[in-house]
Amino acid sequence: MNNDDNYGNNVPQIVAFCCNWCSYAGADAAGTSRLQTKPHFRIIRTMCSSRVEPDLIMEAFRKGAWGVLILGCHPGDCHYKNGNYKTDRRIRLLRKTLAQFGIEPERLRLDWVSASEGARFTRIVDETIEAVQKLGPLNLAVPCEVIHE
C-alpha cells in the first residue's frame, strides 16, 4: 500500500476486510445509494470475517496501512453460523498483542454491517478513518511477524 497516491503521506489508508454476505453488500448499498464517504480505504472481499487471519491483518500494517477494519455479519446472522463469533474472539486476542509491535489497538476495528445498512457502513468507515488519522502514520517499532504453530 502506498500512501503517496495523489494524497501525500499525511492521508491515512485503511484496509477494510468485508464479508461477502453482509458487509460487502452493505458497502454496495452505500454506493448504489450514492452515500458519500472518505476515499481513504480499500475493500478486500472475503467470504466470511472469520477468514481474516491475524497474518493478513499484520501484512496490511507491514504494507503501510494506518488502520485495519474488519466488517462482518451481525452476531447471530453469519452465513457460516458462528464465523463472526470466532472473529470477535480472534480480534480481542490480537488487540492485546498489537502493542508488542508498536501498534495502537485503536488501529484495528471490528464491527458488524448487514446488507441493508449502507449508511452504517459509511459511518463506520468515516469514523475509522478519522480515528486513525488522529493517531497519525504507523511507525512500526519492531517487524511484525505472526508465528503459526
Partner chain sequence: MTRIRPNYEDRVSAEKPEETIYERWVGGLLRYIDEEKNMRIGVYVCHCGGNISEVVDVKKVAALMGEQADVTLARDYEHMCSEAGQKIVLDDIAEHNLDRIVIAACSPQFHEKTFRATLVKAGLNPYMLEIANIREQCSWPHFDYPDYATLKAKDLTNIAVAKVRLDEPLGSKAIPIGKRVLVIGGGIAGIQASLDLGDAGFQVYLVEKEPSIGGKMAQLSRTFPTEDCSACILSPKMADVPANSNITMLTNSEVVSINGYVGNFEATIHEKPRYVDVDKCVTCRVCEEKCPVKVPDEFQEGMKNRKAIYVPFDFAVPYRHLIDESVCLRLTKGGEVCGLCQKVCPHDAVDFNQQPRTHEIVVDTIIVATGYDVFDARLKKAYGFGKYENVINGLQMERIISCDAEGKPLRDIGKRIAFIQCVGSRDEQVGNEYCSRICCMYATKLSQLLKRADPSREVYVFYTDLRSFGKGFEEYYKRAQDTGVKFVRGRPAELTEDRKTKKITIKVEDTLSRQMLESEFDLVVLSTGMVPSQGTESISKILRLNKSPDGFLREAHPKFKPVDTLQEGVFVAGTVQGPKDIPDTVAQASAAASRAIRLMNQGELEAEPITAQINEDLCGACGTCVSVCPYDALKLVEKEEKKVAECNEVLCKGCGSCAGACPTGAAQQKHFKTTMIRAMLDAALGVDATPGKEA
Contents of the next structure:
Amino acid sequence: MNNDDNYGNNVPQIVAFCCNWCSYAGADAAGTSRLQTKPHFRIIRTMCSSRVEPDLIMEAFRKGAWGVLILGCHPGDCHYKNGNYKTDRRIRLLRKTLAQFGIEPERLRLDWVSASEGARFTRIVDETIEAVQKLGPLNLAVPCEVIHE
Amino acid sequence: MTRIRPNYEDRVSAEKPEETIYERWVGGLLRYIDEEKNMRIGVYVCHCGGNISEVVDVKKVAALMGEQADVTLARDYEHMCSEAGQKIVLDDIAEHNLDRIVIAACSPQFHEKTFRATLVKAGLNPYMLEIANIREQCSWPHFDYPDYATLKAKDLTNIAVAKVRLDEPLGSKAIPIGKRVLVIGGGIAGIQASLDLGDAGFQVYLVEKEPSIGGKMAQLSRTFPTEDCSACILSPKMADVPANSNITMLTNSEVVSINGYVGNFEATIHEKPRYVDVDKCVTCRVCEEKCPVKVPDEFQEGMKNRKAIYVPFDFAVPYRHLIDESVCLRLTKGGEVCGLCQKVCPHDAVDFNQQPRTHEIVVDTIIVATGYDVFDARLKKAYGFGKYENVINGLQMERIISCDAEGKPLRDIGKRIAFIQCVGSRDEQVGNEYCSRICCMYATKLSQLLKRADPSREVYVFYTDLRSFGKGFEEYYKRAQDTGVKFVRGRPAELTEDRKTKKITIKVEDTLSRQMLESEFDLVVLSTGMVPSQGTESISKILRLNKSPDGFLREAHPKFKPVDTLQEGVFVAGTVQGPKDIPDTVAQASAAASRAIRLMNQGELEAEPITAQINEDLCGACGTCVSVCPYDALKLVEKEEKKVAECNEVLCKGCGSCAGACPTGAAQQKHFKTTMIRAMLDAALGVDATPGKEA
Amino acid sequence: MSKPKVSKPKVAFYWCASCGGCEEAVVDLAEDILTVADAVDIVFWPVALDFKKKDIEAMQDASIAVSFINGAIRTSEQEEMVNLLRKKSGLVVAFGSCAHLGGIPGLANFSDKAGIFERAYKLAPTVTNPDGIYPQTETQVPEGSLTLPVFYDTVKTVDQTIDVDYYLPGCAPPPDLILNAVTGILEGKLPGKGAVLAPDKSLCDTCPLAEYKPEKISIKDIKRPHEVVHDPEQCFLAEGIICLGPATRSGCGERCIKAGMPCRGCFGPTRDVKDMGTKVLTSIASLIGIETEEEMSEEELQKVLAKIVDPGGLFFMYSLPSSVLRRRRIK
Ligand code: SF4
Ligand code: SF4
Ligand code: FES
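Complement to the form predicted on its own: the form predicted in complex with the partner chain:
Whole complex next, starting from this chain.
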C-alpha cells in the first residue's frame, strides 16, 4: 500500500486477514456481485482466522497500517470446527492491550463473514475504512524515538 | 563454529540466530531475499478477456512487476487459464529456467488447482505458485476507482511476489480411502445415489429420518410432463433399496454428529424406536383397527387421519407398522395404560420397551440429500392459508388427485378451481428471491389433470411468468391450454372468504389485458415453492457446509463442481442444493455417486500438504498447541530425553491454530509460516525494502 | 594462567537504568569472581571501583575486551556513556533483563516524561510540591549552573542505542550463565554475534512442574496468584494462574517456580519471537475455556477476560521497550 501523491497523501491503509473458507470467499462474492467498496484495503489470505498471530497485528500497526481487520467464519461455522473461537478470545484481549498502548481499539476489528455474504463484507470494509479515516494515521514509527524536552 | 564449553552446547544454539534483536527493525523486504538462491520468478498478469483489463492497466502492472527484485520476467496475456495461456507459462519455465510463478488473475478458488497442475507439468513443485486475486478483489469491486485499482493490482501482485520468494516445495502423505458411503436423506435423490453406489459395489449406509424412505416424490400424483404415476415409478426403486445387499438402510434415524475427514468420517446415528419389531410384524393392520388415537396423517397432508400405530403409506419401505410415541397413550402416559395393539397383535410384534439405538459408523465419503420443505404458506398472510378451509397448497392437491384416482376422495373440490403461482418464491416480502422452478409445471400438470378428469370444471392459473424451460415443458403447457385451463397473468394481492359459502374471491389485475378481474372459486390452490429443509439446517452445521444466500447448500463450483462441496469427500444431491425437478434431482444424485466413486476408486488420497511443523529446537513442550488442535493431531512426545510437540500429518488439516497460539514460534504452518505472512504484510504496507530505512 | 600481567584482557562494567541487582549478581559469583578478577583487568566499574569517565575517554578505541552493560537507557547520560563504551570496547554484552529487553524500568513506556514527573514530583502521597517544580536540565545557583541529564520520554534497550554483541538475560542473570559467558569470552569460544547466551527452548522444557501438566489445558477461570493456594504439584496454567513460562527462554534455574511463583518472563522471548507480550497473550487467550468454548456465553467469557486487569503490564512486564510497539503511542 502506498501513500503515493497521485492518490492523496492521507490514504488509509488497512490490512484485512481473511480465512480461506468463509470470509475470503465472501470477499470474492462481493467482487462477483460487483459491489463497490473503497479500495484502501489489502487482503492477506490464511487458511483459518486462528492462524493470525497477534504479533503480526502489532507489526501491521507498527509498519503503518491505520487499521486491521480480521474476518473469519461465523461462530460454529469455522471450516476447522472451532478456530474462530480462539481468534475471538485473542482479539478481545488484544484490543484491551492495544488501548494501553494508546491505540484506539476501533482500529482492530474482528467480524464474521460467510461465503455468501458479499454485501456484509462490503459493509464491514467500508465501515472500517470510514472509522479509521476519522482516527487518522497512527504514525508510530517516528514518535517511538521522540524525546520531549 | 566454536562453542563456549562442552556442557554449554545443549543450552546454546549452534546456528546464528535467525534474527537478532538488534536486526529486528533493520531491513524490510530485502531481508527475505536470499541472494545466493538466485530466484527466477515469472509473473503473469491476466486480462480475463476484459474483466480485468477494462479496469486495471494490466500492461502497467506487468511492467512494474518486471522491475521487482528476483522477477525474471513479467507478462500480460488475454486468458491465462486457457491452454494457450498455460503453454506460455510452460514455455517460459523451460526457456528461462523459472522456479516460481505468480499469476495475477481471478480468485484462487477458480484456477489455483489449474496452475498447480501446470507447474507439475513443467517439473516444478506445485506449491511454488501464488495467485494474486486482481479480479474479485480489484477490477470488479473497484471499477469506480480505476486509477487506484491499477495501484492496488500492483500491490496485490507484489504481495504474491513477496510470498512466492519464500515458498517452499511441499509434499504429502497418502491416506488410504475405502469404499464406504453415508447417504443422508432417503428421498429420490438419496435412493438414486444409494442404488448407483450399491450396484457399483460400494458399501452404503442410507439414513432417513422418517419411518419410510421415499421422500416428497412418494406423495406426488403424477410427474410432469410425461404424467407417469409417481408412486408406480418410485415404488420399485424404493423396494430395490433393502433388496440390495450393499445397502444398509436406517429409517427413523438421524445423524447427530460427524467427525473426521475424507477416508475416515466417524458418524453417530440415532435410531428412534418403532416399538414394533419389524421382523415379527406382517402389517396385518389388526392393531391399527383397535388403536383409539386418531391424528392427522402427514402423508395425506393432514386431510385424513391415521392412528397412533400405523404404516406411513401403502408402499412404504420398510412396509411395517410403528407407533408414534408422541401420541400413543401408553407411551405418553406410561404404566399399563391402553396397550390394545399389543393385546391384539397376533405376532407379538409390539414392544413398548424398545429403546433408541445409537449406531457408530465409519465411512469414506458422504452424500447429503436432505431435500426441501414446502414453503409454509401461512407466512403469506394475505392468502389466508390455514385460516380459509378452501385454500390449500400444491402438495395437498397432489394428494387429492392421487386419492381420487384410487377412488378414495379426500375432500370435495367443487367446480371452480384457481391456482396462484409463486407463493413463497420470487417474493422478497417472505425473504425468498429465488424461483422454485417446479411450481409452474406442477400447476400446469395439476390443472389439466383436474380439467381432463371433469371437463365441466373451470380451472384458472394466475401466474407471474410461466416458465416452461425443460424438455417437453412448453409442449405440455400448450396442451394444458388446449385442454381448457385458463392462464391469467397477474398476482392476486389478497383472497377473501365468504363467511357462509366459504367460497374464495380472488381480485387480480390481468397484466396483459390491463383489466381488473374479480371472481369466486370453490377451491384455491397455492403453488407453494421450496425452502431449505430443517434437516439441511442441522446437517450443514454438523458438516460445516457453506450455504448460498438462498439458504440451500452451496456447491464447490457452480459450473464445474455442481455436486462437490468445499469439504473434501462430501457431496450434495437434489434439492438440498437448490430447487429442481425430479429428472434434475436424479441426474445430480447419479453425479454425486459417480464423484464419490471417482474419489474412492483411487484407493488412496493425498493428505493435506499444508500441515503444521514443529521446530524442535525451540519447542519447550508447553502443550498449548496440543490443547488447541481441533483434530488431536499434536502430541507431546519424548525425543532425545526431551519432550517436544509432534504433528501427525495425516490427522492435521492445516488450519494453523497451533501456529497462531504457540508462544515460542516453534509451531509453524507450512506454506503459511510467520516469515511468509510477515513478508506479505510488509508488501501490503509498502514497507521500504532498503535496509536501514525502515523505522 | 601463566600469561604476563600486561596482556590481561580489560573488562568494564556499567549500569544504566537498573536496580543494582545485576551488580549484586556479579558480586554473587563469590569465589568464582576471584578467578575472573584474577584473569582480567577491570578498568571501569562505578559501583565498586573509583575510575572516572575521563579514564575511559583516554583509552584507545576497542581496547577494552568486553563491556558488560546492565540497565535500560532512559537518560542522555546513559546514552552518552554506552556510546563511549561501545567505542572503546571490542565486545558489548547487554547484561540482565533491562539492558536486554528494557525490563521493569521499561514499563514506564506506558507513560511519558510528563506523566512520570507529575507522579513522582507532585502526585505521590509522600511529596509536597504546591508550585509544581520539576527537575530541570540546567539550574542557576549562585555558585554557577547545575546540570542534570535529559530524561527521555522513552526507555530504550541497550541494543536500540548501540550495537550489542551478546545478551545475558535474566533479572538478574544467574551465576552459572554469567560464568559461562565470561569464560567463553576469555577463551574466545563464542556463538554467532547477537546470540542470547542461554538455551533456546522455553521454560516449560526445564520446569519442575511440567510433569504435572495435564495433556490438554483449558483455562476455565483466571486467578491471580494471591487468590489461590498454589499446589506445588500442579502446573500454574492448569490452576488458572497466568505463567509466562511457555513463552520465556529457559536457563534461569526456575528460581521463581521453585519459590511458588509463576514465571514473569525476565529471560525474554525465545529466538524467533519479536513480540513476547503478544505471544503470551495468544497462548493464554487460546486456552480460555477450550473445553466449552462453543457453549460459553458472552457474559461468562467477558467475566474470565476481565480477570486480566492489566494485560499490558502483565504480558509485557519485562519486554515493553523491546516489543514491536515499544511504547504507548504519543499523539
Ligand atoms: S505450543 Fe509451541 S512451544 Fe508449546 S508445545 Fe506446541 S510447539 Fe511446543
Ligand atoms: S495446523 Fe495445527 S492446530 Fe491445525 S490441524 Fe494441524 S496440528 Fe492441528
Ligand atoms: S476457517 Fe474461517 S475462521 Fe476458521
